[in-house]
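This document starts with one chain, in the form predicted alone, laid out as structure tokens.
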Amino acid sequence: MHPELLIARFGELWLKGANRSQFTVRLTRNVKGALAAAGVHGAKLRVDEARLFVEPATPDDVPAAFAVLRETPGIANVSACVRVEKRLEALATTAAALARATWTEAPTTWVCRARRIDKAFPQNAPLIERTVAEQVGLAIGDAWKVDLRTPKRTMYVEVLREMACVAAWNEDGIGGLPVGTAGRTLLLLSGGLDSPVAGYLAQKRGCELEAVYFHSPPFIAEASREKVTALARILGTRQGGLALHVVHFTEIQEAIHTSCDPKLTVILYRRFMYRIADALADRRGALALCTGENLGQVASQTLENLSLVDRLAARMTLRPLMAFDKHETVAIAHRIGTYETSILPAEDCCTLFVPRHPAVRAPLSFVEHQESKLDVAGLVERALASTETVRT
């Protein structure tokens, strides 16, 4: 016995209200291009009761779709299913089939959870629960033990309006909002562990992600751009591409250290990053910058050079680490697999000239004096002439 069906229920993405159409054709025509980029082709996808509905051609495929649901924003959990025929006597058979089959480990905990979206079905959810519980338990044995607080395996079964089904194998997805329903962000992208978290929890609140890369050859190699385009290939597959714009820093950096006070080295690249990251959001229609900074985990995260840094941009800058722990921003790459590459041995342009001891809050007037020495629109209209564009 296999599951044939999957079913992906909405979370915060059900209280939209009148606007909820929109919603959810978003998810599905995320969830087709993901499919399509995982190999699932030919999948049947149809949005009803609250939940999307996503029948693959084959069984072979519904451990792919089911890993791309899961890591799909939008979705609140998914279910790999069974369809049964609409009778307490075969929900409880074929729970114990589907047990049996599927619940292979060493025994744990379990329970089974019903619900009756169809009224009109005789038999309530308690008694659904009761009667379907009490085979699954003779099918697996009495060393699998009943928890109703904290169970490791959940059957579930549904009673919908065109079908009931039974489900063992159920894992909750990253909820949240479908990408692209808050609009287009522009995201600094780096090659560190940071910005790539800071990049998915964008996308979790719904937003498209387009990224900027600051390089500096001849002084940082190549490698270093290679792993920030894979990190930018990893996000990307939540929809379906990602372009990555690559701004050549070198000239910029060159000025700053040839004419500038070196305390002030990493700020004014900070400042100049804004700056070009602004105009780029301009012309891609970008409504915000996202960054992975985060409150006072290096000099140029204090509140005071942060603000040095907002002033400069004409839109919001979204934060999402603001108040993490590193282990935090650590735990999610690892959920989300940039963590392997973004740990990757490789330099940073704002490694580049940095002196021993940077301002950690720099007065205005003194940055704007340094600023001063520098011809600041030239050096950001050739940065702009220069900057690739690569689709992930």
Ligand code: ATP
Contents of the next structure:
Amino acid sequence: MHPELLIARFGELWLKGANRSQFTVRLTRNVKGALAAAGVHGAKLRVDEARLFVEPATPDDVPAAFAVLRETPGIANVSACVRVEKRLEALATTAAALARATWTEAPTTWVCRARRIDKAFPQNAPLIERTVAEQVGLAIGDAWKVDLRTPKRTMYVEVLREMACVAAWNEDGIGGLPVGTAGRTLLLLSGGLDSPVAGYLAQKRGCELEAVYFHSPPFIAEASREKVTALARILGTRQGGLALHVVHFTEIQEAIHTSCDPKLTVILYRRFMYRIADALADRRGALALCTGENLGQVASQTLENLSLVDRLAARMTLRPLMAFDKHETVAIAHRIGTYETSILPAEDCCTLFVPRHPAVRAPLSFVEHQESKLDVAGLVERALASTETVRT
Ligand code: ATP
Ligand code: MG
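Could I have the structure of this protein in the form predicted in complex with adenosine-5'-triphosphate (ATP), to go alongside the form predicted alone above?
Next comes the full complex, and the chain you just saw is listed first.
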């Protein structure tokens, strides 16, 4: 007995609003794209009864489709279901057989939960639960203990208007909102650990990403650019691809190195990044910037220095990692599959020509005085003109 149909339930928050249909349309599109990227073709998708139904072309595709749904923002939980005739006895028999076939590990705790959406169905949810639980209990044996609070396994029974089903395989999704429902955001993507995680967290709240990477050939090897492209590709799977803008940063870095106080190198690099990103965001219709910045004691990440970059952008900058410790960020990087790529050895332009002790606090007047030695507008203009865009 194999599950044939997946049911994804939405986060409760956005179910009731007026934007609901816009959200479900977007979610369906995102899931279609992610299924294709995962090599699952020919699945049927349908939104009904506040659920997304996904019916893969063959039961063999169920595990891959399940993994896609679990990782798609906007989905609260997923069940792999077997359709059953809308009759109490049939629900109980099928649930019992399914539990035996699916729960093959050492006995642990379980529970049966039922929902009756179709109020015309003669038995109510508590009665369905009791009847199904009794037969499942008999099938799996006494070593399996019912635990109402924190069960390891759940048998879901759903009586919907159009069908009924049982599911022995259920997992939480990542929640959040469908990518694209919050508007476009430009992610400053380096090859490091932090910025891909920041981008993912913004996607999880509905932001559709484009990314900008500042590249400094020949000082920074092509390997760094390839790393960033690989990270962009991973982020892109959640939104059907992603535009990566590669901006050539070499001229700016050399100009700063030649003309400005070395203590300000990092701050000046970052001020140029923000100016360029903001201009790109204008052209691309992005409502916000997003970075992997955090609060720490390095030069780029003190509140003083962050405020020196903040004032250069006409739009807000999302910094989703602001409240996270490093180990929390690392855990997310593992979960979303960016960790292995992020830790590959490669340099970032932020380390180029940087002195041992950069300024962790710098007065704006001093920063502006250093910048007055540069042709800021010309440097920004030429960097923007150098932009190459790749679609991942
Ligand atoms: P990450 O792990 O994301 O590289 P980090 O801890 O190394 O971050 P910084 O080097 O100070 O911290 O960079 C802070 C943020 O600035 C990054 O998270 C990223 O959003 C942006 N950034 C840094 N370097 C680049 C770059 N070369 N191209 C685009 N964005 C960059
Ligand atoms: Mg970095």
